[in-house]
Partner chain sequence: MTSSIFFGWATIAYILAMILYIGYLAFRSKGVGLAATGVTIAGFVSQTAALLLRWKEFAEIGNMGILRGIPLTNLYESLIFFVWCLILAYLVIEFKYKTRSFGAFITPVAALVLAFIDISGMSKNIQPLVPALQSNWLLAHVMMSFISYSMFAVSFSTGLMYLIATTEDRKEPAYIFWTVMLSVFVVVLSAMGLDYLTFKMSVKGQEELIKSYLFKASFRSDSPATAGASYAVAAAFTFVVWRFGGLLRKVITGFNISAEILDEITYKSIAMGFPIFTLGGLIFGAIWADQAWGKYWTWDPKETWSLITWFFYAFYLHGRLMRGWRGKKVAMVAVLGFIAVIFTYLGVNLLLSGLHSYGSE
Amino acid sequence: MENKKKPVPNKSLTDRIWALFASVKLAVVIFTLIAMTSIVGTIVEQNADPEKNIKILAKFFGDSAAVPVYNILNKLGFMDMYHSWWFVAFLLAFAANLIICSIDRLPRIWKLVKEPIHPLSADLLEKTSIRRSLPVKAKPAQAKELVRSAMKQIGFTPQEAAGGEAGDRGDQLFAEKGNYSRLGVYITHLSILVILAGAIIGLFFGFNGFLNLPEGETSSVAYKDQGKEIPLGFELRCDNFEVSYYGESDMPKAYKSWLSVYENGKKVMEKAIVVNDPLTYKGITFYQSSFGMVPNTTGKGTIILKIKAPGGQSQDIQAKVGDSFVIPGTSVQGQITDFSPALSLDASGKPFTYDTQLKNPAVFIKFSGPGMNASGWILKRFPQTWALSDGSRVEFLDYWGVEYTGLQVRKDPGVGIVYLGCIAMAIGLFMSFFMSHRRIWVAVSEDKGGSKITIGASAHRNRAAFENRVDKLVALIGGSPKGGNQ
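That one chain, whose sequence was just given, in the form predicted together with its partner chain:
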């Protein structure tokens, strides 16, 4: 609970600052500040061209006011607000708030966690938040055993103490569970600090860059947004890049790059990466993020074909447009005369190229030789175009060397710490919302030839659930309870 001590007049300034930073009130003020300023940050686009944001602001403030409003917001740092001094100051205040608040409260909580449970005096037992009492026929010694086994059944292993100085309540059985759950809130708070620390480490000791790597090329650097080179410390080669599609549609199913890592000219690693499965080497991670055509390469790529003769011989060949080849074991000759990156048929059945990207690559091949005089388009994505009339096959495996793979390159030594913080946060939240510190005391005393059983219990949260437990205990001991709550 918020302690509402008014600052005593002679309190020192440091005390007052401490009290401020230990208060939940400051926490909600900071929540509000971060949330409200962030709203502005989602409306104006961050790090965008001024024209873009002026256009956005004109929608809110009209054309004439847009420019002055932009200038004011720009001066205040809103155009890159998450890195502005004041936003960083909010985060620092937030962290200070969490640290000081925890230091302020932890000793008290720690005591509650570590202090073993004691038997309660009669009047304290009366003050617990859940109370029940019931008579049983058994003598106290038997009744105690009854209580003990009932407590075990609801999951508590009781300790025992002989009747207290008040005496009238007889012996007590008492137990507690979940005392550590009181720390859940503090683990949650600490986890926020851990995540912030991880983010800061990433900011100072990591980098974010990109690398557009054409098929067949090697790079030893990545690039920052401003085009600045970042050395990788090793070499990365793109062996191949492929897009696969859903069925016959142009809807991409997967982007895949075959990458190899070289150090001192030796290959040390290779991996095929897809969008959700990156490659990591020496702390640097390469993510599949985009792709495209290398400029001025149209038609210059390498055509990779697998030729299978009717007799079963097969041969892989690499060719360019204009090249010829012979089907192995025969004297049939094929000549590649045309290429299209994305072939389709128009309404009248005439082939045309509908895109400059390699969406549906096709080669036009003219075959000639004894008993063979045919020509046609062979499409990479349609194996049914690969079979020739004489039983041989020309498989179009790849059109290579004209695409680049767009890689996001990141080094972030803080990411492990961020994940650690996330795990801690999940554990802390689970402890603070789904567990509670539950304590129960049962006094057994002689009463009218039988025994009287008095139960007192408390739970630091979720009392209703624990109350059900206590009622189950009462039912197990046998009897209808009298009692109350406060």
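Now that we've seen the form predicted together with its partner chain, could you pull up the form predicted alone?
This part shows the chain on its own.
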């Protein structure tokens, strides 16, 4: 007789789509596409001026091909890749693949998780992946108690089945641990979906911007690339800004901004921020990122001095170039006649301004009065220039109102969801790599006036580690792994 093959039923369109999205191969393809496009999105600067990206592309493709390549990438959406429809489609397809893969495989795994452990027959016990046997001199009742105690010592609380129930003449003790560890991979899948959800929420409901805020000024908007305004919903004011330097060099050591938040004309929050210690208000975070001089303000700032007389009297003053002041308790008068944002001396000792930025600010003051007829430069960063010959002291505290603080402004409503997903991923990965579903059966039967102990065990992961624990069980019962392996 001829063997006739049964016809394979035609799958419906729904079944074929389901099978496609349940495929691990599709996951690899989608993940590869996301990775490759992300590389391009990392090389080109997102939402930047065309000139910047053309210069970047010229390094890879040459000057002649840079503009055509830029135009192609721009039409494909790579200049704002993370908001493009196709990139979001990749993310959604990857999410759908994870969901369908999990749904397709979860019922079988869930059955293994929830199915309680049962005693095994002698035949099935011999087929377990880990097997040990040893004789003991104790009677079966005593041997059983010995086994029970040993199982508890290695972390298992055994159940017991009589000989008939176990399918053999002897009794059997059995236990399992870590059955829920089989779900680790699905917790990891869920964590990826949560992270993707948080990322998409951040993409479409958050923003990245910047704000160059001068000292003493207030802004109710931040800016995206190309000058697009982003309303904040409140006002931010820069009360003060300060830079400290390494020694006498011009290398910035730290920079600090004193910021205040206003709503309806009232101050609701204030904070001094530095790098890695931002201000956050209503989900919008302001990071200290840069600083600089406001254009065309040299000589227009407010000079803040602390004047100390020889007798100890002191006074803080605010002045401009050309203003005069009197040292308290004396008749000595000082007049500010010049200012330099960055003062230095040439080889002949003549002062000159070497930079337009506020790197080494100095004021030139003329003093006149009884017993005092002097003039000179007083430098903010060099306190040794503050002392006068009569014991007075003129401290240069600040030159205010000419610098701006450069703030990176970020709103990401999905960041909390991403953190939650990361925590779930850590739990899932720990369960997947460091935990396993471990089951153990120990049969106790009478043998030549003593007892025979037969051990069967299995672990769906980390079998070698579990074998060590089974060997410890053998040693605790009183046998030796040598000669007891089968």
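Predicted model, so just to flag it, every value in this text is computed and none were measured. Residue numbers count along the first chain shown, from 1. We call the rigid core the largest set of C-alpha positions that still match within 1.5 Å between the two forms.
- Fitting the two forms on the rigid core leaves the C-alpha of Met151 displaced by under 2 angstroms between these two forms.
- Remark: with the core as the superposition reference, the CA shift of Ser38 between these two forms reaches 2 Å or more.
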